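First comes one chain, alone, set out as structure tokens in the form predicted alone.
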Amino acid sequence: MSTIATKHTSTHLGELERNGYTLIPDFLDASRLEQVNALFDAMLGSHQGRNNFEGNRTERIYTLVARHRVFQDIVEDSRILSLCDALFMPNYLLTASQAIVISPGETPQPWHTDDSFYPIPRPRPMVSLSTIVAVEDFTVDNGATEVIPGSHLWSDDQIEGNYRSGESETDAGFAQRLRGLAQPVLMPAGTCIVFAGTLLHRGGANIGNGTRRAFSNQYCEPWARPQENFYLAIPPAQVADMSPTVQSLLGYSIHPPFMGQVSAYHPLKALQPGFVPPAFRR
């Protein structure tokens, strides 16, 4: 890694430690942004959210990493992986990869943290690291992500323990306290916000006339169960054509001494043509 890259990584790590989030400007250049928007044009239209958390006027396209090579390239971007290298144990995993497009009329998402399903008492180190990349400008009107700076350091008592399923939205006092602390993350298209899995945040209300296009890749410790089951979501033959780094992020790796093994074999063997697990051999 170059000296400049190391300096930038150190700066982002400092902001993550202090505030719980950091911004990477120009994460996507104009050419890649155009490519991603074209892919969104082709994919959108049949992935409407199913509840208040997903968003009744929000489209979510899951397993984005498998839908085009460009999304694989972004998943293994060195600027993000350098942060994961510093924060997590080796062989960390991709836990989620999805497009999130908020349409006009959407209400605010319930406040939540992205690694709340790991039942480890707070305050604690993050188990996951999230990214959200703006594919369109994030504005006050179109549903810019809102964050509570410093909330990654809160205890279970401070966070009131009921954020996991959004019940806190019915607690007027709790919701009012968060409204007073919330900050919208206004950023031009191509910018990436990186934040701790312990940070309280939400998608904002879209009171404008246009969409808010984005996608989110999230990473977690190698011992943590990922949100998305990529083993079932992506055929092994497709994974076999991906880079070694992406294969590892999808779980085709070993967390020492043998977590992730396939009948005592390294999981990469499962990507070889004709592989049959020993239990099914005749």
Ligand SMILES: O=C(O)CCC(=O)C(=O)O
Second form
Amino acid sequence: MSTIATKHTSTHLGELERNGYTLIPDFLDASRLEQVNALFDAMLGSHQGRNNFEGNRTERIYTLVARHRVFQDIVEDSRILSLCDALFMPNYLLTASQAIVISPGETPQPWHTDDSFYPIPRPRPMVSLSTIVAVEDFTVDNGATEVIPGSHLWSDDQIEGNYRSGESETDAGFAQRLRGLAQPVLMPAGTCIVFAGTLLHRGGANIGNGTRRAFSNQYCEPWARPQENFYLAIPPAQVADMSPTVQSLLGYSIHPPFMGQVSAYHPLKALQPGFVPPAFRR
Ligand SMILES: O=C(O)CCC(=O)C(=O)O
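The form predicted in complex with this ligand is what I want next, because the block you gave corresponds to the form predicted alone; please supply it.
What follows is the whole complex; the chain from before opens it.
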């Protein structure tokens, strides 16, 4: 995957390096936003979060990339891929793709980083890059994402209260210490925040009357295990209809010399009609 780096790419990379995040205004134009909102209207209603981390008043729709062609186009947006090109090794992967819709009454999510499950001592380079796209305006009331600028540079000791168990911080003092550092990301619908997998952040509380619609696509190094198992979540026949870039992001690529091989074949062979895995040929 190679995209043309623009002047904007270097500006965003500089902000990512300094602050741990950057904003892309007008990431979705008005017609794309309308299309995404219509798709959300059709999909929402039965994907309630199951715990404090997912959000008990939050809907999450996983494997968003496979749910409509429009989400595949967004996943391979060149403004995001040019950042991935600069930050990761070739053949980087999509690690998560989900809608996140926070409803009134939702409490703040536990503070966490998105690549904490890679057990590599901090401070360290990010293993993943996250994006959150506002599908409705992010406001002080409706659960705007909150970030701790600069926390992508913190050590493991400084991240001590980080989300680990899937429920909540065990250290109330940690949340207290972060209170004065947190910044809500107030952004109009269509804006995308891009942030390092090492940055502390959380979904905010929704103390308003309306929802906060968003979706998050996340990317990781080609040698790292993705959060979502797209090989099982998306049948090969559906992947075969996707673009070569999306196929590669879903793992249909080789990280040299041979990570990702299918019984010694390139994984794209597995998308060809009638492919029978060698171990099952008679
Ligand atoms: O919805 C948000 O603003 C943040 C969600 C998030 O960080 C997560 O679920 O990992």
